Amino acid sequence: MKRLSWTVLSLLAILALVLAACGGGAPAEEAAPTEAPSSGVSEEPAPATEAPGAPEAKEVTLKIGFTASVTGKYEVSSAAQVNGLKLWMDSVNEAGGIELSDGTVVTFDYIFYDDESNKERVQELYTRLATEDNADLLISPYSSGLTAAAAVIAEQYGKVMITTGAASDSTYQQGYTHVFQAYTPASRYLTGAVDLLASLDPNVTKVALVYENSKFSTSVVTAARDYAEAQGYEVVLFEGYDPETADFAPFINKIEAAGPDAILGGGHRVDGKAFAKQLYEKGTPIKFFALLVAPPEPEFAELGDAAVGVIGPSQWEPLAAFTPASAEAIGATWLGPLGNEFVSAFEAAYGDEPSYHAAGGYAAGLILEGAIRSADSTDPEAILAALNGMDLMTFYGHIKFDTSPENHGLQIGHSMVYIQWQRDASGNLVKQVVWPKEGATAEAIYPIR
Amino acid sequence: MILQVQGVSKWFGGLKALSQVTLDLPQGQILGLIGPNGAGKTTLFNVINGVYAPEEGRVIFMGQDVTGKKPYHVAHMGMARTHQIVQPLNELTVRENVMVGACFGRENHNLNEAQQIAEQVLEFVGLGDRADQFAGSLNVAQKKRLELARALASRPKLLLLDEVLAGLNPSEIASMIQTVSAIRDQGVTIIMIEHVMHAVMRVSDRIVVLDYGQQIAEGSPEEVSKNPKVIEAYLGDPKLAERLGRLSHD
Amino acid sequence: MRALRSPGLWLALALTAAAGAWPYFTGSASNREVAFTILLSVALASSLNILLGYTGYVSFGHIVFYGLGGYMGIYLLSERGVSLWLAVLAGGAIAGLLALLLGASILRLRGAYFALATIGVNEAARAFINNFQPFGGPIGMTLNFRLYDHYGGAARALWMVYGVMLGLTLLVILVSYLVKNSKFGLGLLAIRENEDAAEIMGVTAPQAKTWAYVLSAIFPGMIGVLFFFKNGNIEPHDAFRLHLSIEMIVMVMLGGYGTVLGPVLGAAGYQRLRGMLLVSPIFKNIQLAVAGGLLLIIVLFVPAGAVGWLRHRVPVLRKVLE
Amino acid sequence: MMALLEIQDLESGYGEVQILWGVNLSLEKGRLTSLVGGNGVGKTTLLRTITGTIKPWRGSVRFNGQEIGHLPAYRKPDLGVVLVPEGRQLFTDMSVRENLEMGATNSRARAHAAQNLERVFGLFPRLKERESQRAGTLSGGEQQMLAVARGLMAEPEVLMFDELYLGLAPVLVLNLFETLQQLKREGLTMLLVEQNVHMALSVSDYAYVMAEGRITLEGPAAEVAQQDEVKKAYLGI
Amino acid sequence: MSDILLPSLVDGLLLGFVYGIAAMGLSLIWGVMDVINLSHGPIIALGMFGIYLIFTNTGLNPYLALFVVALAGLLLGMIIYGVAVHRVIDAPHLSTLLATFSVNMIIIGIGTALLTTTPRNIDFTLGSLSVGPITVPWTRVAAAFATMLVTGLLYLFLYVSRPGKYIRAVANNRVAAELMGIPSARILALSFGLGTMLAAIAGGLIATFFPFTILSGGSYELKSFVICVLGGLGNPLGALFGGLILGGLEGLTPAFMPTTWVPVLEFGLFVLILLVRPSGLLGSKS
C-alpha cells in the first residue's frame, strides 16, 4: 500500500497547482449575456427593456424575476407567495401600469423556475434570471435558507431583491446592499407576544421558551429569550427539539416539571399543529401558548378544541385594518389597496382567503411599485435609492429598511399581529387579532386553562 | 516439509466437519485427497488457506504457523487454490481474472508484468484465444481452466486444487492431467481433491482419504485403491449393499 | 504511462473539458451556473463510482463528506478567515479522515446491511451538527459578502470557483481511471465481483476497500466547500441531504456503474432531464414523478446503464468507452 | 408395462453452458428406477429440468403422456411429479409438521392431507414423537426421514429421490431402504439418483448409467451391477 | 427529574407499539425476500391520508376506517412487487433498493401534486386517560391495542393459515417451496403485500394522534430501519421489541440531556449495534 499513499500525495500535490492555476484564470468582465433564452421558460420572453431614460421611451414592461418551490416541503407557502404577487402585477396591469412623469407607463412581467424547495438549483436558477431572462427585479424564494443562497447572486449582477417569506436576520449582515426585507425579521417574532403577556398579567414571572432546532426557530426564540429576560421574565426551560420530532409527550413532560406559566416558541407547520395538540392532551396546565408559524394558517382549525386560546405571530392578518389614515399618522406614504380590498380581490382570483404568505407576496410587489413610483424611474440605481428612502404604509403594514452598514434592508417598520384562536357566539372557531392593542378585534383569553 | 497440518478439527455448529486431521506435505509432490461427498475435503483446504479458523490444531506452511490467517496473507506467502464451484470474476475479461492472480499473489508484481504473466499462463492452460472475453460467457470447462490460470499466476509454492476434473470430458481430463503433471515439473507443491479416480490414481505420489471428516486411509495410490475401508466409502458398504439385496429379494 | 494513451480516458475528459469550457466562450453566468450544477454531479457522481462501481459497495449515505467537508470549509472560511484554497483542501481532508475512521469498521458488512450503516452515519451527522454549536448549531453558517472581495468581489468568485470545479472534476476523472486502470483498481474490481475469492487470490481487501472509501470521500467534501462558499450559507438539512445521496448513486447506474466515462454521462443527462422536467409545463408538478417512473424503467431493463449496455452490445466500443 | 415418465432427447444446461445432451430415460409404472453416474455428470441438472427448476432446450418430458417440459416448477406436484431433493431442502425453521404439511399444498394431495399424515407417521414413527419440533434442529437421519414424509405428503405417482443416502449412518440407510420396498409394494413409481452404486443397484429394479451428460448404460439394475465398467468409472481401477 | 421518568416511559413505550407495526412491514418484507422496501416511508404516508380521507369525507370511524386502509395497503403492495420488485427479485441488492426508491419517489411525486403538503390532522378525539401523573391519549392506547391486535392476527395468520405458512415456507428455503408445489411469486406478493399493509396500517394510527404531509413517512420509515437493527432484520416480533426499545428511549432520553440529542443517540446506536451484532439485539433468521 506505500504506493498508494504515494498517489494520495501527488494527487494533493496535483491539485493544489489545479487550484493555484485558476485562482487566476476567471474571466475579468462580467458580459452581458449573448445567448438566446434556451426553451423552457415558463413565461414568452417580454421585449426587452428599453435603456433607462431614453427620452422617445413610452412604455416599459419590467421583469419580475423569481423562484417557487412548487415541489418539496414549502410548496404550499410558496404557492400562496406567488399568488399574492401574480394578483399584485394583474392589478397594477389591467390598471393600465405605472405612470411616470416623463409619460412613461410601466408595466410588469414575471418568470419563475421551480426550485424544489432546495438549495441546489436556486443559484443557477437565479443566475439564469439576472442575466439570460434578463430580469429588472427579482423576488426572494420562500425560506430563508433558499433565500441567503439567492442574495448572493442578486447582490453580485446589482439586482434589486424584495425577500418576502424569509425572516432570519442573518441574510441583512452579511453586507448586502440590494436585498430588501419585506417580512418582520425573525428577532421581532416574538418579542411582541412577551409584550402581550405582560400587559395580561402582570405576575406571570416563569416562561419555557421551546422551539424546533431549525435555522428559523433558533433565531426567533433566541432574540425572544433575550428580550423576555430583560423584561424581567424567569426563563425556567430553553430547549428545542429535532425538525422531524412528531411526539412531543415526552418533551411536554419535561415542560410540565419545570413548571412555567407561559409556553412560547414552536416551528414551523407540522410540528406547530402536532404540539399544540399534545399539549392540550396532556392537559398541560398553562395559561399563555405563543407558537411560530402554524396558528395563523387557516388549516390550524383543524385542531378543533387544542386550537382555542393558542396564539400565534403574523406577519399580516385580514382583520388588521391600516388605512391611509394610519399612514398620515407616522408620516408615512400610503399605496395599493385597504385589507379588505385585498382579501376579496384575492378570493375572487384564488377562492381562498388570503394566508399572510399571500399577503406578504402582494407586498413585496407594492414595495417594488412603491420604488418606483418614488423613483419616478426604472432606472436601478434610482429604485435601489428609493428603496433605501422608503416609508410606506400598505394594507400589510408599515414598511421601512435599516440602512446601516451591519444590517442593510433589513425591515424596521412593519411589525407582527398577534392572533388567538377563539370560539365564537356560535361556537366556531376564529382567528382574533388580540395584540397589538390599536389593531386588535377582540379580548385576548386569558388564562387559557 | 512445505506444509503440515497437524490436528486440524472444525465444527459447524454441532456438527464436526473435520476431525484431528494431520498430514505433511513433502515439497513437489502431488498429494490426493479423495472421499465421498460431504466428507470435508473443501472444508479441509478452506482451513489450509485460511478461510476458516479451525477450533483444533495447526497449520503450519513453509516454516511459519499460519492458523488463522486471512486467506490473502497465505496468499502472499505463496498459497494458491482454484474452488470446486468455480469462482470467476464474471465482469472481469479472463485476462483481467489472471491479473489478478498475478499482482496480488506471491511476487505481487505491477500491471504491466501481470499481463505477459497472463499471456503466458493463458496459453499454457489453453485460454490464450479466449483472453478478451468477460469470464462471466465462459463454459464451466472453461471456467475451471481459468480458475487454474488465475492460481498458476501468482507463481504458487503450494497449490490447491479443488474438483478441476470434474464436468470435463475424457479428453479433457487427459490434457488437465498432464497440465498438472507440467505444474508439478515446475516445482509446485499440489493437493487435489478429485473424483476422477483413475486420473488422481495415476497423478498422485499419495493419497489421503476422508471419510466424515476423518482421515481413513493414507498411502500410495495402490494401497488406497485396495484398502477395504475406502472402497466400502466409495461403493458404500458391500455387505450392507447384499444385505439389501437380501432383503429386496424376499 | 501507457494508460495515458488509452482513447477512453481522454474521451472522458475531452466531453467534461467541452462542456465545461462551454461557459467560458459564451462568457454567460447562466450558462456557467448550469455547468456548474452538472459539473458537480458528475464529479461527485464519478467520486460515488470509485466505491460503487469498482469496489461493489452501496453508499447511500455519501452525502456526509459533502456536508462535513463543506462545513468544515466554511467554518475555516468564516471563523478563522483561512483561504479559500486551504478550506477546499481542509473540506477534503475531514472528509478523508472519516472515512478512513469508518472505513475500519463499517465496510466490515456487506451488501443492504452496509447500505444502511451509510444511511445511519449520515443521519447521526446531521441529527449531530445540528446540535454543534461551533458550527452555528440549527442556524448553519453564513458568509459575510465581503469575504468575497478577497477574490476579486462575487462575480470574479463565481467563475473562479467555477473553475477550480471545473478543474477538480477533470481531476477526479482522471483519478477514476487512473484507479480503474491500476493495479489497486484491479484489486478493487476483482472484491466487487466476489470479495471472497478475490481474498483468497491475495488481494487484501479490507485495506483496498477502506482507500478506495477514502479516495471516494476526499473529492465529495472538496466540492462541498466550493458548493457551499458559492452558496454563502450552510444549513444542516442542506448538508445532508439524503436525498441527494441517492440521486448520486442514481446518476452512476444510469450512465453505467463501474466505468468511467458512465457516471459521466449518467450525471449530465440526470441534471439535464431533471432540469428540463423543472421547467416543462406539463411535468413540472409531477416531475419527481416522471424521473421515479424513469429510474425504474432503467433499472428493470437496462441495469448496466447506458456505457454498460453499450460496452456488453458492442464489443467494438470498449475500447473507447473505459 | 407402460411409462409414466418418458424422456425423450433432453437436453438443457444452465446459461449458455449445455449439460445434457440428448438424454432417453422412462420410468415405468410401479418401478424403482436408479440412476447412477459419477460428480457432475449431469444427474440433478436432469432432475431440474424434470421438476421444471430450469426450461429444457429441446427434447421432451413426458408424464402420463403429458407434455409437461415447459410447466413452471410449481405446477409439477399438481400432476404427481415429486422431487425429494438433494441436501434435503427443509424448512428449517418450520416444525416438523408443518414441512409435512407444505409437502400436501398441491389440490390433489390437500384433501388427503389428514390420511397421509398418518401414513407417513405410520412409516416413521420417529417424526411423530418429533411432531413440533424444528426441523432445523433434528438429527441427520430424522432429517432425511422428513424429506421422504415430505415428498410422500404430495401424493406423488412418481417420487424422485436425489442422493438420499448422502451422509446417513448404515442402520438408517437400511431403515430407508425399508421404506422404499414399502413403497414399491404400495405401487409407488420411483426414480433413484445415487453417487452410492451399491446401494442404489442392490435396491433397484432398472438402472440407468450417467457420465458427461449422457447415458452410456441402461439395463435390469442385477445386471448393471456386473458390469466392470461401473466400478472402473468409479474408483478408474 | 424522577416525575417526570414514569409518564415519558409511559409515553415512549406506546407509541414504540405503533413504531414497531410500521417496522413490521418493513422487516417482514426483509425476511422474506431479502429487499428492504424504500418506499416504506411513503406508503405509511399514504395510510395516513387513506384514514384522513375516508374521515372527513364519510365521518366513518378512523377504527373502521383502517380495515378498508388495510386492504387498500395489501393490493398496493401487490401492485409494486408485481410491477417494480418481481423482475430484480434475484438482483444484487442495489437494484431492489433503487426500484423501490422510484416507487418512494413516484408516490411523493404525485402525492405532493394531488394532496399538496399542507399539514393536515384528522380532527378525532377519544378524550385522555389520567392515572396518577400519567395522561395519555385514548388514541395513543387504542393505537397500542390495534398493534397488539395486529400484531396477534399475523402471528395467527402466519402459523395456523395456509397462505401464512407459505410465506414462512418460502421465506425459509424458495426452492424447495416451489419443489412443493408453492407458486412463490405470487406468495411474494402475498408478503409483500402484507408489509405494506402493515405500513398503511401504521400510518392510519399515527394519523389519529399526530398531524401529517405526504412527506411525514420518511422520518418512520428512518425510525423503522433503527428498530430492524435493534430487532433484528427479518424477525417481526423482533421488530415489535425493537419498536418498544425505541419508543423508550425517546420517551426517556429528554429526561437526561436536550430533546435535540435524541436523533444523534438513535442513529449513533443504530451504527452501533450494525457493527457490533449485524443480526440486531434480538438475532433474526440465519
Partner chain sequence: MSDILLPSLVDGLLLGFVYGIAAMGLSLIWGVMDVINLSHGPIIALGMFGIYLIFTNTGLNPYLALFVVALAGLLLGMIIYGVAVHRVIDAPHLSTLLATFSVNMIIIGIGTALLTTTPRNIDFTLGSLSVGPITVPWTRVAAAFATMLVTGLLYLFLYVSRPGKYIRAVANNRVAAELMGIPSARILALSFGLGTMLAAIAGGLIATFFPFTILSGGSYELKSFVICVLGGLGNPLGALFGGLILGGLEGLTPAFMPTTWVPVLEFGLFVLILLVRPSGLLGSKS
Second form
Amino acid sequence: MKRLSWTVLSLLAILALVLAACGGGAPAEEAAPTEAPSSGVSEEPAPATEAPGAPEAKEVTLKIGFTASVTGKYEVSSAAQVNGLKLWMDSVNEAGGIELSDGTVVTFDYIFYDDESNKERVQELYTRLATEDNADLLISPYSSGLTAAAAVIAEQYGKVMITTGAASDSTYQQGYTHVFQAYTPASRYLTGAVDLLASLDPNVTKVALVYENSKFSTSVVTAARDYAEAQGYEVVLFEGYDPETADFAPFINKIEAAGPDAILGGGHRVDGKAFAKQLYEKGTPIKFFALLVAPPEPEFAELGDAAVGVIGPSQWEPLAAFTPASAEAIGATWLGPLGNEFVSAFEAAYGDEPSYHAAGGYAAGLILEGAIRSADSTDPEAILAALNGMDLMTFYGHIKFDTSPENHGLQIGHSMVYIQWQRDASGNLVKQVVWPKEGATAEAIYPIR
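Starting from the form predicted in complex with the partner chain shown above, please give the structure in the form predicted on its own.
Only one chain is given; partner chains and other molecules are left out.
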C-alpha cells in the first residue's frame, strides 16, 4: 500500500543529518521537510505586478503544526489522515493561495513530529509546536486518546486546533474554546439511523438494541437508546453480548420474543458479520437493521443475501453525493471539490482510494480554509470567531459547531453517512448511501424482510 511517501523520504534525510551530527543514537523527532520560519507567520512581498501607485500585495504563510503516528499502532490510519491534509494544503498553494479582500495572499506550510502513537509524547510535542515552533494553527493527531492530550496544550497556549480522527465527546466537555471537531461524535454514531427509521416509517414504535460489551459499542448504543426514547420509541430489548460471542441464537430468541420492528447495535467486524448471518438464517422478521463497524467494510458482501438491507454508519464514503445544491438546500456555504474530484486527486497523489481517515484530514484543512475566508483575515481571534459561526458544506458533509460552554467545539453539523447493502440491476451486491438525504445515492430498502 502506498502511503506517506513524503514522510518516509523526509525522515530518511533528517535521520542522516542527525546521525552525522551526533555520531549515531536514536533519531530526533521528525520535522516536515518544508517547515515555515521559526518566527511563525512569514510575510513576503508578492511579485510587483500591480500598477504604479497600487498598494503592494503581501504573501502571508501560515504554519500548521501537528503530530502523526509515523510509528505505533495508529500508523495506517494516521498516514491516511496526514495524506488528506497535505493534499488539501498542496491544492491551495498550487492554486495561488487564499486571497483576502485587502490583497493579502495566504499560503500554508507545515511542521510535524512522530508521536509514536504515544499519549505522553503528544503533550511534549504539541508544547514544542505551540512555543518553540510558533505554529499558527494546529491539527490533532489521530485517535480520541491522543487528541485529548493535544487539546489540553492547544487550549493552554490559545492555539486554534481542528480535531480529526477523534470521535469522543468528552474532549469538548472540558470548557475549551479553541478546539473544534470534524468527526461526528461517538454519541451520534447511531442516532442518524433512528432518524432514518423515522423518515421511512413513522408508525414504527418498537426497537431492540443488542450490542457488544465494549466501551465504544456500549457508549454508542446507550446514546442511541436515550435518543430513541426521546423520540418516542419503546426500547423493548437492551442487552449486551461478550466480544467473543459466536453463537447469537440466545439473543435472536430474545429479539423474536420482544417483537421489535427495528434492531440497532453490534460492535465490530467479526461479531457484526456473525450476528447478521445468523439473524438472516433464522428468518427473523425485521423491517430495519443497523450495525456498527461491520457493514461499511467491503468484506461484509461475503454474506451474500444476508447482507442485503443491512445498514451501517461511516464518517464518509467515496460515493456520498454532497454538492453545492446540498449546501443551498440547508442554507450552508459550499467549499472545496466534489467527492469524485477529491477521490481522483487522492488516487493520483497516493495511488490508493481514500478512506474516511483521509477525507477527514482533507476536511480539517477545508475547515481552516473556510474560517480564514469567512474571517477575511489571518488574525487568530477573527479565525476563532469564524469557526464559532461556521455553517459549511463540503464533499465530506455538513460542518457546524456547538458553541455552548458545556460542549464547545463539538461537531453538530456532520452526520454519519449511512450505507445500505443493495443489489444493482445486474444482481451484484453494492453499497448505497441512504442517509442523510442530501448525500444519498439511493432510496433505502424498507422493510428489508
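Note that this is a predicted model, so its numbers are computed, not measured. Numbering follows the first chain given and starts at 1.
Checked against the rigid-part motion between these two forms, the candidate from 416, 78, 115, 225 that sits at the hinge is 416.
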